[in-house]
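Taking the form predicted alone, here's one chain by itself in structure tokens.
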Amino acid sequence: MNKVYDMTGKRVFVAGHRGMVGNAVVRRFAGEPVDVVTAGRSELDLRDQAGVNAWFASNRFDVLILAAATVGGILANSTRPADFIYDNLMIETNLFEAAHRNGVERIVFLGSSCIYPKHAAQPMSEDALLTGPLEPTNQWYAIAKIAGIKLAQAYRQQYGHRYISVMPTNLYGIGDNFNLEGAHVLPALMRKAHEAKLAGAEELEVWGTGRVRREFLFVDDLADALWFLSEHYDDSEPINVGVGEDVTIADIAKMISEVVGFEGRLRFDPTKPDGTPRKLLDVGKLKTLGWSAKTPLREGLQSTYEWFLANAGELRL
């Protein structure tokens, strides 16, 4: 498929080096003809409208993957809404005018599958957008997300600028985040069957009923989606990311288990929230442009645990 912008010899700056998605980037573009910048949170606040226009006049450079959030699961989205809206509307914003003002030829801003609405037809199309109501643990993330994609379509339609949205699916994988108190479902039950494991428990607590159905996209697989389509899509509208399947909670705590070596009973807690009943996205746009996810769902739990244990030492847990 031709390309519609060449990325050979662009500078890069990968906003949000240090998160899951973001490291990622970095380890799959480093491959490329491309010069990566970073900058941490101690030299960039995103949040700092001034500092954010400075260093972007000081650091010129021609793209910007925008993968820097304030992210979690149920629990911290229920107990800091202010801070997700806040953050993220904070951090878009001033990325989105900074590039603006500053020249740069393209953004990826990485958006979310919880920008559909709670009861949206699956799997979820790109048009599902805005046209139900959100799912109300996470509306204050899916909010500021939902602003980011007309963010994008807003500088694209007014200035003409090669601003693109993608939604990816749960992520999971290298660099993700195993503090039981901002973790997603995976790596929560991960770190739990861990523990679970080394205490010689016997059963597995899991939040809800286990019957809801999540897809689970391994973040390497993101982040050669994402080089694919800096360089082969150019639209307003944003494109899903995922791998177009969906597993229950059970399914992935039962496999989970398996991976971790934890041998006891998984105990499910219907008096814990459930969240969305079913989120799948439908990635048939993604698939006619030439790419799928290659990373089959046990394999990426393997890599994931491995890299939990070997870094389980060095984390905020």
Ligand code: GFB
The other form holds:
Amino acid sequence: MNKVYDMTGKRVFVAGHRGMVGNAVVRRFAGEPVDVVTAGRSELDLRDQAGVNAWFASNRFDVLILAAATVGGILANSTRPADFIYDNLMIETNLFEAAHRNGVERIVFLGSSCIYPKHAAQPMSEDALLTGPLEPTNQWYAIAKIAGIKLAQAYRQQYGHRYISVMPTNLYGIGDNFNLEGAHVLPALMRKAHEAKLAGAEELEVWGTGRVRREFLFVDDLADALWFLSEHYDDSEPINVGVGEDVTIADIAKMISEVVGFEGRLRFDPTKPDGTPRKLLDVGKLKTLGWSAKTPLREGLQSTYEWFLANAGELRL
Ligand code: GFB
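For comparison with the form predicted alone, provide the form predicted in complex with this ligand.
Below is the entire complex, every chain and molecule, led by the chain shown above.
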């Protein structure tokens, strides 16, 4: 597959490098012939338009990997809707405009599979966007991410910029958030199973019915896909990144229990929200380009648990 953009020698700003995705991107891109730049939070608040403009004016970048976002699991999305819509809209609009004004040739904008309608046909292809109502628990985040796709399209249409949007499925891995109020399901259950094992508990509490399905992509695979797409994708339509198969929440809870070594029962709490019934991505477009995920779920769970054990002391749990 021919390159549509050559990253060799480019100066790349990774926005959001302290988050799980940005951190994985920095690790992955370190092995490539690019110059990676990051900004600390005390140095730059991406929600501050004047600060962002000044940062871009005093640093020259060729490429922006837009991995900065306010993110979280179903509880955080439901209880902090203003943070999810405001922070993400501000970050995106500030970064797109500053990039445009300062000659950034390429933006790789990161969205999420929750941009697709709640009842989209499965697996969900890129053209399902804006064909039906969103899942209410994360509509605030989804609307902000849809706005990001539209920003990429608008700057491409008006100025010819080669800005692209990438839609990953549910992510997990090294550097994940294990704080139960903010966490997605996988790190939340891993931490709960770990603590249940240490306490000798008989039950692990799993929110919802356990019957809804999710697709999980190891974050280092996403970072590899982002490197690939930065050189091989140049279209106004977003492109999905996933593994192509999903599991039920009950299945993932069982797998996590096995990896952690928790031998008790699962107890489902149907008073907690299930969220979207299913959101499996159609990854046909990405496969045709020549990229597929490599890390089997069990192997990714094992690596994540090892990272958790090595870092639990320093995590804000
Ligand atoms: O990962 P998660 O928080 O968010 O939850 P979404 C996925 C499913 O896991 C839901 C169940 O059905 C939860 O009820 N679950 C079971 C749990 N136990 C737990 C637990 O202890 N903690 C959590 N958090 N869930 C997110 C969106 O949706 O997906 C984001 O909220 C983003 O905005 C992300 O789009 C990719 O998968 O439902």
